[in-house]
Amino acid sequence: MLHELQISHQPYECWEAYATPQQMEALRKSAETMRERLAGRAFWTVSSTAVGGGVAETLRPLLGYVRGAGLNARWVVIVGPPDFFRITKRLHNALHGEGDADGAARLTAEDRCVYEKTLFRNALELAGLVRPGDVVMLHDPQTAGLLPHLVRLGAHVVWRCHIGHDTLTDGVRDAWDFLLPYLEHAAVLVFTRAAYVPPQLAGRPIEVIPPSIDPFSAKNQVLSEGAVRAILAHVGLLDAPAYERDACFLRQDGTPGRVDRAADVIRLGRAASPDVPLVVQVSRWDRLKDPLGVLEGFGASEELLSEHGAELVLAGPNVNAVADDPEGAGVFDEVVDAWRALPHHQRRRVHLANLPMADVEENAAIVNALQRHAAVVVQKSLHEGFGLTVTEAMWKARPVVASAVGGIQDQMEDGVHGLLLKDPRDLPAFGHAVRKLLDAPEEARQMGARAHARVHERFLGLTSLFRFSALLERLDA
């Protein structure tokens, strides 16, 4: 059965804290226009998961503001057997440029049968909900096969692809060949970067809309130093007194929240002391995020261990909590095996954390605290559609080391807002970049300040709301 999610009502007026009077007036007029255009109709969002990834994280607040503007916003998550998600994970990897060498990304006629049967069952469920004239936005390869069915229902269907690769390799072309038959009748196709649009879609209605963050969410709201320490101490990532009453945050609906669950942490000995510089990567347990490379690069840099006494935290969602990523548990096991193979003095400075996911906003508050406490936030991805964790760290004015891949290149200027790795597989260069930031704390602080300003200018949800409004007007033209 399809799973429909509850969407909190978020008044768009809260953006007065970050917007100019002119922007607020434009937002008000836009909301009024959209209420008139979509009166009696629904705006549906369809994704493959509600937790554990950047897509879900950006959708939750955006849909709250859409509902707050007076539109009938609805959000459903598709379901499918494990074989379906193994197929869509291969599609995901192929669109990122993985699997070219051995043809592992290529999908068979049998794979297409499983894919279509699964989405046909989901389409039957949606047929009881979606009405002619409704607007439906589908997200990523997992949902593309729904598009023909929804068009036949009379809906205006948009497909949004959050991932891609700058080069049309054989594997990327194979993945697009698999998906293109389903996209023929899309009203608009939305991409994160112009470079991700394949040549086969030339001449089609295309929009380029990068993701954004919500500064009011549990993941990005301001936390006091006391709250940061209390949250990290409670979950087991900091060796400090756990003042439970301080481990609090504000939920999206304005009510108080508290971090009650602990993380599952693999380490040797105690949690890190509050005065130890932490190098932090937060991401899914995904080979494209290269947690093994982060582990090996950190361990290979003796200066990080001896001169700075730094410690590494690799954190991700609980491996059993993300339904659309069947590889997560296996990747985490690989990281644990590599950690066990480290020399004792390196192993004791590495912490592997599975963060609780039972409460999405609690999880977000934990990530928020971890990023704010970090001396350096890293995102050493091999491929990346956009890289929201980079934007999040920049918003918190943290010094960042990230790979010059995908959308990360759009977020940061090397040496201005952080440090970019030209080759994410160059482990000595990774260690050198982290050391450079730890060696020059004032320079790192200035980079963080410039990074915060850049996010304020380009990557806050206010920009997404304007682009979303323009997209709806285009559909209804």
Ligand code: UDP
Given for the second form:
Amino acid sequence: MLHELQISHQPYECWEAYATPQQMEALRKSAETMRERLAGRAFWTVSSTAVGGGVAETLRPLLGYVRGAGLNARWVVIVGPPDFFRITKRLHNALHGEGDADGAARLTAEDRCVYEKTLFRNALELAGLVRPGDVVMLHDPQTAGLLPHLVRLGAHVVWRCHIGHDTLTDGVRDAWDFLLPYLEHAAVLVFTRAAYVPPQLAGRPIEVIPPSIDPFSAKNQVLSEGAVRAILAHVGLLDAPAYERDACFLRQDGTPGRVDRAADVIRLGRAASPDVPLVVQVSRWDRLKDPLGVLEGFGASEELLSEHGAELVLAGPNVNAVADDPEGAGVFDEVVDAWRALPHHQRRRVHLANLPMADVEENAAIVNALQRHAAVVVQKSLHEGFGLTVTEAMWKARPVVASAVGGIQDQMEDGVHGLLLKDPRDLPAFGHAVRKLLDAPEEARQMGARAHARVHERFLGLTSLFRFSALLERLDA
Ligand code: UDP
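Right, the form predicted on its own is done, so what does the form predicted together with uridine-5'-diphosphate look like?
Now the complete complex, all chains and molecules, led by this one.
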């Protein structure tokens, strides 16, 4: 059964903490215009998972503000059999440029049949919810096939694609050939970067909107040093006293939350001591995030290990928790195998953590603490639509080493807001970049400060709210 998610009510007035009076006035005005334009109609969001990954992460707070502005925002998550999510994962990888060079992984007519049947069943359920005139925003390839059904219901449908590849390889073209028939009647198509728009969509109504983060969420809110330590000690990632009363954060609804669950950590011996510099990558267990490359690159940087005593934490969501990512468990197993194959002295400096996902906000607070405690945050992705973890680390003023791929190239400037890896597969360059930041803490601190300012200026939810309100105005709704 298609399921509808709870959206909390976020007063948009809280943006006063980060916005200028002029921006607040503009926000009030757009909220008013939107309320008038959409009076009596709903604004639907349809995605393929409620937890795990950047899409769910950005949607939750934004929809809260849309509700807070007085609009009838609703959020539903589609359901489908494992075969459907295997097909959509292949589409996802292909759109990132990781389709098979020889086309062997090209989707077949049978795959299309599974895809369409699944979305048809979801559309039947949506037909009981969506009314003519409603606005529906569909997210990513998993939901594209719903578009013609919703247009037939009389809805104004926007499709947002969070992924893409800068060059049109054969695999990318195949993936677009699969999707294009469904997109014909989209009112607007939204992309994260202009370079991701395939040539076949030239001339269509397109908006380019980069994803944003919410500074008030459990993931990004300010945490005291004491809370950071207590949270990490409690989950088993730091060897420090776990004062439970300090392992606290503020939930989106304003009530206090506490980190109660532990992480499932694979390591030799004890957790890292608080004074050990941690190199941290937080990602879904996905080959495109290259956890194996991070492990190998870190292991191979002997110099870095011995001089700074740095340790590596690779953390991701519990492998069974992300509904639309069937590859997580397999990728995690590969990482564990590679970890076991490391020489003992390297292995004891690497911690593999599956973070609890039963409570999304608790998970977010753990990620928050981990990012804040990190000496260096890395994101060595092979492809990336937009690296939300990079923005999150930048907001926390952490020095970042990230691959110069996809949206990350827009997020930071090399040497100004962090260090970019021209070739993410160049392991010595990776080790060297991490080492550079550890060697020069003052320079790293300044980069972190500039990174924070850049996120404030470009990548906070406030900017997205303005962009979406402009988009709604553009709809002939
Ligand atoms: N994330 C999380 N818990 C985890 C691992 C990841 O909340 O255990 C979040 C991470 O903080 C970020 C999102 O998942 O907000 C990943 O977004 P990103 O754009 O980096 O990658 P995606 O998963 O969308 O490809």
